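Next up: a single chain in structure tokens, the form predicted on its own.
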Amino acid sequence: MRVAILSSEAVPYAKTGGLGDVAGALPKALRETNGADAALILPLYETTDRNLLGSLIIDNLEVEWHAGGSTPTRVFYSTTTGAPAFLIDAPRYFARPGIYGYRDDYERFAFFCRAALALLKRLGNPPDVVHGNDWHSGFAIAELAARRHYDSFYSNTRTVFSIHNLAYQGAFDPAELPRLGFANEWQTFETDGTASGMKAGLAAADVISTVSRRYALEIQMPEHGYGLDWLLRLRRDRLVGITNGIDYDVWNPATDPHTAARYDANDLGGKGICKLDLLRQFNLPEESARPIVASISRLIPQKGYDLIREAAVSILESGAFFIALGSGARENEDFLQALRDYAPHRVGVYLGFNEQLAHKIEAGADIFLMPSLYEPCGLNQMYSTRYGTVPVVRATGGLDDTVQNFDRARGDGNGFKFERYSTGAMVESLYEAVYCYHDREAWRKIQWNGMREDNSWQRAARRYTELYHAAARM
């Protein structure tokens, strides 16, 4: 199975969110688990660490492109992740301080898709499957649907299109479609008077996937469909939910180089050392008997920070420390600063992102709070269970799929979750977790349940391989 994975970002080359983690891990897992000939294609950004690049393999890629005139394009090759990666170097579009947020983003990623398809023709045999991710690659999915009818190279290539967050659709003026080379695909792109890379991918793909089973159901409803629920219901026979995995080479308490001690499900002694180290990191009292409630999150409405703001006093009244790492909306950053000033001996805050500190928090915290309004998949709740840090989440999307309520009578379950999006429901679940924390036998059982689960990318890769074979048979 020859698979080309197109993504606007991928760890370690570029990352703003979960898409980067998925695209960076999946090609390697496909190769290791199923022997697939899987390769990644992504843009080369100004922010990409040049030390990660291997050789320059194409000095002048010929790309049929009229929207931006002449666009010199090179291709670099890297195997940093353990799988082949091809990085499209087009300074006109990608030599910018940030990855996203430009008025011509639709044009930038339309060019990336056209360049990726040109590159595939230079790399040998055609791919069996092109796997596009989010709206940025919807242009490639739409173009391949048309090309199969006149380009013999792609006549047997099938397409998979993955939704990582339906809220971001890449909308632009439909009048731009002819300039981008889609004069005949207006109906594929158009939705409610605009053109959308997301809509094109959903309409043109042979198979559609998203990043959890529950999210696959949620996006077929108006509340989470963002105007495309009708199309997803129409194509529901082509839609499947595959929960993301996590990279156990990176997120493993038994080998983690960022933490103060190592531990595993059979010996949790090191977790106590990590907890004391985390308290020292934030200059908090070394009161190891007091639980640490932690949050690692973008500080945006989607992540439920309005609930955390409303519940701040209740969190502290539970007797817990509260530690937060993240950045985002100014009002939420200001809230965290004020909360730390209000209770400097109980609250630790780091505004921004720090990868090493994220590992320290996962290892040292006792409870991980993730009350998202919606969450296509989520990764931190899976990192948490791996590290024996018990998640408290809202039952939405991938959080609902990966967290099971602890049942004291049966002894099963790996965390706590609540259905209703309300401060009261969240606090009730959090207090239940704190109550169980003080029952050491019950708490150890919850930790053991979570740490023993298989949330690896190898598991997810097997599902994707089944999906690719299904697409290839179409």
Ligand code: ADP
Given for the second form:
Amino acid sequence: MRVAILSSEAVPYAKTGGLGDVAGALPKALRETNGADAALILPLYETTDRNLLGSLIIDNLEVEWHAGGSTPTRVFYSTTTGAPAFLIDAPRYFARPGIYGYRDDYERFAFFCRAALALLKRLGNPPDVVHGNDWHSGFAIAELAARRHYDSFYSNTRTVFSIHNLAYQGAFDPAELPRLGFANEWQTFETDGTASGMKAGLAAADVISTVSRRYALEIQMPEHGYGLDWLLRLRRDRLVGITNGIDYDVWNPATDPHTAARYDANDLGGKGICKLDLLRQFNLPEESARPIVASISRLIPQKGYDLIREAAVSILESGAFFIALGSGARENEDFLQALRDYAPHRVGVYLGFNEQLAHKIEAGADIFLMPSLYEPCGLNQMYSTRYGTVPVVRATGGLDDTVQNFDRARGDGNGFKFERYSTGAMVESLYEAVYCYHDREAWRKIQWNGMREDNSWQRAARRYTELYHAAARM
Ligand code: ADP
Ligand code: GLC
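The form predicted on its own done, now the form predicted in complex with adenosine-5'-diphosphate (ADP):
Full assembly next; the chain just shown is listed first.
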């Protein structure tokens, strides 16, 4: 089974969020489980560490592209992750300071897709499956659906399209479609007067997946469907939910090179050292009996930051430290700064993206707060359980699938969750967690339950392998 995985980001080459973690880990896990001969294709960004690039394998990739201007394209080949990765180097589109956020993003990723398909052809061996991720790869899925009828190279290639976040669709004016080479695919791309890579991927893929079971159901309803729930209902026989795994080579308290000490479920001694180290990082008093409530996230409405803002004083009144790492909406950044000024001995804030600090927080914190409005899967709650940091989450999407409420009597469960999207419900759940934190035996049990879970990518990779085989049979 030969699979080409297309993604706009993948660790360690480029990351803004969970998609990067997933696309970095999945190809490796597929190879390790002998599930598929998987290769990754992604753009080469200005921000990509040049030390990760292996060799220049194609100096001049011919890409059929008529959207104005010449677009010289090269391809680098790297095996840094343990799986082959091809990085498309097209400075016209990708030599910019950021990964996303440009007016021509739809054109940039339409080009990326066309270049990826040109690359596969140039390599000479047709893939059995092209697996696209999120709207950025939808152009390739649409193109393959058309191409298989006239291009014998791709006649047996099937497609899988994974939704990581339906809210981001990459919408653009359908009048642009001819320029992008999709003059005949209006119906595939368009809905309600706009075109998008997301719509195209969903309409054209042989198989659709998303990153948790509950989210697979939620997106079929208007509340979470972002205007495409009708299409997902229509195609629900093709839609499955596969919960993401976590990459234990990267997120493992027993081997983590970023943290002050190593530990595991049997011996949590190192976690205390990590906690002190974390307090020092933020110039907070070394009061190790006080719980640390932490948050790592993009500071956007999806992540429930309005609840955190409203509840900030209650969080501090619980007696806890509050430590936040994130970047995003200005009002949330300003809020965090103001909170730190208000309680400098209890609050630690880092605004920006910092991979090492994310590891230190997972290891050093006691409680991880993730009150998302919606969450396709979510990775930090799973990293948290692995690090003995107890998640408090809202029961939505993947958070609901991966966090079970702690039941004192039975001794099962790995965290705390609440249903209603309200400050009151969140604070109640958080207080329950803080209360439990002071009962050492109960706390040890929750930590143990979480740390012993198997959330490995191996398991998810097996499910993707089944999906690829299902697609190949179509
Ligand atoms: P999403 O992809 O919606 O942002 P996930 O929970 O799936 O949510 O994944 C987020 C990933 O991004 C995690 O690996 C998390 O540690 C990381 N992350 C988010 N914000 C930051 C930040 N400011 N610094 C470092 N890592 C971050
Ligand atoms: C998206 C989602 C997040 C998910 C990640 C990886 O960014 O917001 O919930 O974990 O993709 O699938």
